[in-house]
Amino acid sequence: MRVNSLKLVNYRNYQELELAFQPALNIFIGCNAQGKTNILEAVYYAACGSSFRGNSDGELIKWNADGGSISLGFSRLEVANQLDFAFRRDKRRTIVYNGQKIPLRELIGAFNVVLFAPDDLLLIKGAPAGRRKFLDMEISQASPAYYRELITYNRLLQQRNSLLKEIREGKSKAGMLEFWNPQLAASAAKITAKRLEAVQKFNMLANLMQRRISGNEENLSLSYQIKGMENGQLAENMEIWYNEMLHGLNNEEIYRGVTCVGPHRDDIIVSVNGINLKSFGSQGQQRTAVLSMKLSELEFIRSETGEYPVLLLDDVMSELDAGRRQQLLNFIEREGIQTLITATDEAYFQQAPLKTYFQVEAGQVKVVNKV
């Protein structure tokens, strides 16, 4: 996977920007709030259809413009492709893939990226929702069918939760849950099966990375924890199990107005040498584990799609010590992964001085060639 070109019009602080990318490292140097992250955000948006900052599409448009656009040229398995996004303040955005207008569900998996940003260092000690999002995003990029099932599940979950609130308020009867429970259970079983399969692969890949980074001193373990099945003993038929759990929790769920069991309540447990990192790991161990998990994302997507995704590193060089930075750069160079990196200082690359990089200042980008 390679991103070849990017054109931005009235996007964030760029009135107009055109970039051509190198097949290996593309490093953007500049002070904070100059527009470095906006470039990575646009590339990420082209893959995921949303900003990793959680902003609405309207906030992506330059403040004094009515609309903006992203145009991204990329190669997948050596075949050239084009993605175009148009934004208007008064209309819904449009997505065009190789000349054809498409919905979001057909975008996911077309162009793949892995993002590593400072907030990802909270992946282990943060809330379970962050770990579920990490897992869902990578599976979705490798399996569009999983993404479609996730949409189905979330729609069913929203409808069931609305019904629970209506029952609590006396506007509907509890018996109506028997219509939604089997549908939700069937979808939940499919999502859980794919997550279990993915975590098994992530576990192997992340441990390999952890051992390499720690000098074979640490073993990293990832395990999938199903809400209501914390003893780790999987049911023979997950669809039947979900049906039974949903039926058994009816009274509690009506009282709370939410569905209390399902993939939306599950978690990933991260351990090093048998120690739960969220509860007992040091900051150094947590950061090494996050780096290992991010590198395993790259390997997971390659194993599923046949090629590495584009790697986006947003200001993480300052968050990693010199040893972890070098491990990361060595891996990228060894595997030939196209990478876009933002940083505030050339000093983060002093072990391999930069010959060429992009200088970013006040929404202007220029190529710097050092002699």
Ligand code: ATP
Given for the second form:
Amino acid sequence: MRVNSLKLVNYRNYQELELAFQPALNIFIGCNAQGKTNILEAVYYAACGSSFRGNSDGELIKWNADGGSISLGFSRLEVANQLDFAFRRDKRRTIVYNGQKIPLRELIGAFNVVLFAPDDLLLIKGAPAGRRKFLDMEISQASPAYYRELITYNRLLQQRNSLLKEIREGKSKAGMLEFWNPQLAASAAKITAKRLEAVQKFNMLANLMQRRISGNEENLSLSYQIKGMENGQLAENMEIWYNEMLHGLNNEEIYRGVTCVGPHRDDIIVSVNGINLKSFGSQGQQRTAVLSMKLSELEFIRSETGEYPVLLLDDVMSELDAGRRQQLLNFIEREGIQTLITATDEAYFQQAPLKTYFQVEAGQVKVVNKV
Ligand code: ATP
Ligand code: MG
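Complement to the form predicted on its own: the form predicted together with adenosine-5'-triphosphate (ATP):
The next block holds the full complex; its first chain is the one shown before.
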């Protein structure tokens, strides 16, 4: 995967910007609040159809403008493709892929990126929802069928939850649940199977990365925790198990008005040398583990799609010590991964051989030199 060009019109603090990217390291240098992250955000948007800063699309439009756009040219297995996003304050955004308007579900998987940003520490420290999202996005980028299954599951879940509330209020009969339970169980089993397979792969890949970065000191392990199941255990037939669980929980669920078992309640436990990182990890251990998980995403997507995604690194150099920085740059260079990276200081990159500097200042970008 390679991003070739980016054009922004009235996007964040850019009135109009056109950039051509290089294959190796693209380094965006500038002081705070100049527009470095905005560029990475736009590239990320083209892969995921939403910002990683969790904002509504309206916030992406330049202040005082009625609309804006992102246009991105990329190559997938050497074939050139074009994505265009148009934003208007009074309408939903539109996505156009190679000249054809598409819904979001057809975007996922078209263009692949892996982002590593300071907030990613929440992947370890935060709530389970963040870890589920991490896993879902990775699997979806490699498997659009999985993304469609997630949509199906969430729709079924919402319908079942509405029914639970109606039953609680005496507007529906409890027997009606039997209509939704088998459908939800079937979808849950498919999602769980894919997640278990992915976590097993991640577990191996992330541990390789962690050992490399920590100088063989630390072993990282990821395990998938199914709500309602003892640690690490699995039922012989997950669909039957979900069906039985959904059936057995009815009274508690009706009382609470929500579905209490299923992939929307699962978690991933991250541990180093057998110690749960969320509860006991040091800040540095957590940071290294997130880096390992992010680098393993690259390998995961490559193993599923045949090529590395584009790597987006926002402000991560200042967060790592010199040894870890060098390991990271060595890895990117050795694997030939196209990387867009932001920093306030050029000093971090002195050793890197193949690089292009972009100077970012108040919504203007200049190519400084090419080596
Ligand atoms: P830092 O080094 O602090 O991370 P940065 O260069 O990454 O800085 P960005 O987050 O890319 O900074 O850009 C921030 C700038 O964009 C700020 O000056 C902010 O006011 C401006 N900005 C954000 N949204 C909009 C918008 N919708 N319209 C115009 N300007 C915006
Ligand atoms: Mg920034």
